[in-house]
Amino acid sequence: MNQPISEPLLEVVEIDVSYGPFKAIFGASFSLPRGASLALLGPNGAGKSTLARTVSGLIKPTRGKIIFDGQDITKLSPWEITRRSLIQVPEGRGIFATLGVRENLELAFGCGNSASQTKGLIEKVFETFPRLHERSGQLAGTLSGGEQRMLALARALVSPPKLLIVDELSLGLAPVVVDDVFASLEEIKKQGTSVLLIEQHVNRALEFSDRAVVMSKGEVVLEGPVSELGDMDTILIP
């Protein structure tokens, strides 16, 4: 008996993106089922980050549309998209280095929440990221690279987003730290959040993801379940 296909949470339909006269994305299309995880793969310069930034509203497409949770979000501003529970954690750390770990979380969670609600959200984050709990009084800038990436992820979880876009989760991290960061991302996934992951460690990305999209020179050249995509070492040759 065939398994039912989950309805799409995200649909990217024939997207073109240009930087002035230079075209960066050519007719990109893919979908992400609700509750699933997707690895966005390809060599450097393939257009992965540009496509992710277009989905989150930071770049506007010149053609095509983006459907999120059944609604057309193509023309919405980044803050309007964020309010619909689509959150992006960009490449880099994205934290306040001179503030403590708890202060970083209080700033992220305090807007629009009461003191008791903020405390509850922070405690829930500490359950997902026990390493941050251990470092809660430490200045964020003195954390290790992996811990800073965990904090950046945690700051995105003001409320459990429907979709979390993560750009280069493991960039610059030692292999043992990569294990810890991916374990944290697994916990987020278990809570029901869909994840779109751009990741240089292809094997780790595929182990984590249900589906994959492969890009080359601004085009989607392959899309489908990870189990059906074949030899990635061959596919991902620039």
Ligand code: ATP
The other form holds:
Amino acid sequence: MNQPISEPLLEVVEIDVSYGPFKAIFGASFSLPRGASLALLGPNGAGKSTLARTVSGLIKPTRGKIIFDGQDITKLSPWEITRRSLIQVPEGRGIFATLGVRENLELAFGCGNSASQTKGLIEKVFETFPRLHERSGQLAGTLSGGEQRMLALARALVSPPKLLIVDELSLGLAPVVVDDVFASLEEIKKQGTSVLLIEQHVNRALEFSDRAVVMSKGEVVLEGPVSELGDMDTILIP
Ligand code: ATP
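Let's compare: the form predicted on its own is above, so bring in the form predicted in complex with the ligand.
Let us now look at the entire complex, which starts with that chain.
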């Protein structure tokens, strides 16, 4: 079903999330337009990862709803949400360490495709991630941390999703590798994928993003276009 262009791709409405008796998210709402990128910002423990994991269905909210591409996905399983083209890059490595880089990609892209289609898709991945091309014969477990995250990201892009959620993709990486990761994300965005980004490098996240949501103590305290949000240094001090 085609949705009107003006309708947001993602709408999170008044979400509460609890871990047992501990309430982590209080009435969070925000929206993400089609094709846009959004940075989810806030101090440690603010609830960013919890909110992202709720959107991708890994945690169920106790209140509120999540509308994706015009449909209510609040009660769907993570698997059903993935099928609707909302993908969260797996945390940690998300790769097969004892297989080569190309083999990892063949496993991800081979399902349902002929050998020549798979080869073509992998060539496209190598255009987006030239560093993976250079390392294509290497065992995935021997890649650097940044290269492993690029491989996990590439595996998540079996077909360009409508929405990609990336949580701390550049955590602990050298600045030069962070540059590569962001260059890859720009490529993915150019292909029309919306991106929800949780990122410790706030300035990098804001450069990349059209919109930002700022969280504090489980609440959304600010939401809007990056150009209208003002001085983030003062906003983000816990
Ligand atoms: P960080 O930037 O440090 O990763 P965050 O903003 O992503 O933080 P969350 O990881 O979402 O924050 O955590 C929000 C709150 O929920 C924190 O108080 C955290 O301790 C708590 N929390 C997170 N995961 C769990 C869990 N599995 N069980 C209980 N409490 C949890």
